[in-house]
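Next up: a single chain in structure tokens, the form predicted alone.
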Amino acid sequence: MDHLLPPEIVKAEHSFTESLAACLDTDALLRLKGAYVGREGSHAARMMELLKAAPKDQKRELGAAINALKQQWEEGLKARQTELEAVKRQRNALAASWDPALPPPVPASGALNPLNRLMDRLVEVFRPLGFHVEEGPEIETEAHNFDGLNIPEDHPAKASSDTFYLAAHPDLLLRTHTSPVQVRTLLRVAKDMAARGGIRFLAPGRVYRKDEIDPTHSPMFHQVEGMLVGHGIGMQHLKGTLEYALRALFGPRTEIRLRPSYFPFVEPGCEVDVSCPLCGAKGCRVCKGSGWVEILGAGLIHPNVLKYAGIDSAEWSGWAFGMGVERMAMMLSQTPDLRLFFENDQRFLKAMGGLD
């Protein structure tokens, strides 16, 4: 059609659709109708004047093209009028149903995920004991993730079947625990350890392992680790600190027990159990009838870990612990599937106190 119409009419044809969509009420639509198909001064009127002045042998084809374009405009205007009338009816119906005595709608407010709130709670429990928070990168080196923690070369955790290594940088990996923060912090403070008189901190954060996703496993999860280094630190200090912290979390009647266990970065190492907070240590499904629930791993810092950071293990000693946040959250809330913590289902979050 464009090759039969003068340039000014072709331009009007191309702008019609955009102008039509910009009409948001019937007044604007009436103005557009007058500009395009009105009797005087409109694009349609100018097209008829061009038709009269056209050579006789072009009048038939030009007239057909003008009529088709005019019909296209009229149909578009009619369809848009129908749409605007429907919107107006909908607004009128809504206005008629509005009760000014009702309170205004309040949008739903978000909140921290239960896992983040639990980690914040752990930080607040340890803060009165002088612990501060240290952070580290989630992409780590083998040296910080393994070597500085006295993990041997043949340890299974170093296998690519357990750890996410970066293809472009094989010496880099997604950290498998928050313990590299311990290594980085000890390396940073080693020179002024004497002036500090020791150090104590927590390291909360995300970690990654090659686990299949199921109700109790995920390739991404959270840990909170703690470390204390000072003079004459022993297992009695570790037990006393954990007893204080776990009673603050689970209740003043909570009992703890330490069972011997092996971790490369502590010696001696132990698993720490708490008396089941859900049944009062009487025996239930969560504690499998034993009255005890495993909650974290801990131990005295291995001398090789201190040596790697340049700290004299004959002068300094300390302890460290690490706990899985999802495991603790599942136990406290009796949630059977850890995937619920990551799905942002508002019904679950509301039940967990995550939405007001």
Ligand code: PHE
The other form holds:
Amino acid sequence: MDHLLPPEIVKAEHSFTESLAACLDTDALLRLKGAYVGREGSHAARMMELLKAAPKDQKRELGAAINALKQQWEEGLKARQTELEAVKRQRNALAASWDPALPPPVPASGALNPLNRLMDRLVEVFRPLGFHVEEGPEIETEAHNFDGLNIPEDHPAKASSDTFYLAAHPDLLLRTHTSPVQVRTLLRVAKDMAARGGIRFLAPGRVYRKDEIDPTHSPMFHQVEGMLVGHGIGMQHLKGTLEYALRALFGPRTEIRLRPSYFPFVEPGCEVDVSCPLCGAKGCRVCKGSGWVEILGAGLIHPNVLKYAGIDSAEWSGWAFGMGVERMAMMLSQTPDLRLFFENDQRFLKAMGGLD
Ligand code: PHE
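Output the form predicted in complex with the named molecule next; the form predicted alone has already been displayed.
Then the entire complex follows, led off by the chain already shown.
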């Protein structure tokens, strides 16, 4: 029927539905009603004028088209009126039931990832012993990641099958451990060692290795490095400090055990086990029946590491350790798959106390 109506009416017909939906209160609806079906100056009034002026033989058909359109508009307006009234009633009911004395709804808030909270806890355990936090970049030089740590040119860790090198800068890599923070910190403080009387710090952070992802491996994970340099430091100091820290973390009845091991940057080097905190060293799935769980690598700082930083190894000595955070978090929380720590599934974080 459109072909009978002049363009301005066709345009009005097309914009009606949209204009109707845009009416958010009865005032706006009244204005729209006036513009479309009002007695004067409306689209409907204009249509009546057109009908009057139309040639006799078109009047019937045009009249029917105009009536149909007018009826369509009137029904639309009525339906919208009913809708708006319902909304208004609902709004009034809500306002009447609102009790200003009720506590406001508390929005759900995020929280630190359990790995970050564990690293924070370690920092807090070491703080009373005078340890502060040092940081280093995740993109490292070969010099800091390997050379300064007495790692020989042909060491397997340097292979591109184990380490992520930057394609555009083959001398740069994603650090494979937090030990380069040892090198950076020693280089920085070497000049003031005498004035400082030594140095002690923790270095928590992300590290990267070319490992396939599975329940116990990830190409990105976290370590906490610890280092102390002073006068006459030996294995007894390392053992005593670790015993204190690991008991603070795993409980006062925790025992520790040092097994000889090799890392190029310590001599002697060791791996440290804790008595299984889950079964009380009786033997369980986590400790694989042995009663012990390996927790970190450590040792006395190799003289070459001090020498590289310009520190006299005849005068200074110290210890260092590096521990894997995911391993420890998995054990403490009995989480069987480390990927859960990275996926940020709210249900997991909530179960871990990560969301209040
Ligand atoms: N950097 C070693 C690793 O990633 C851990 C370590 C740190 C060992 C310090 C000894 C001393 O496995």
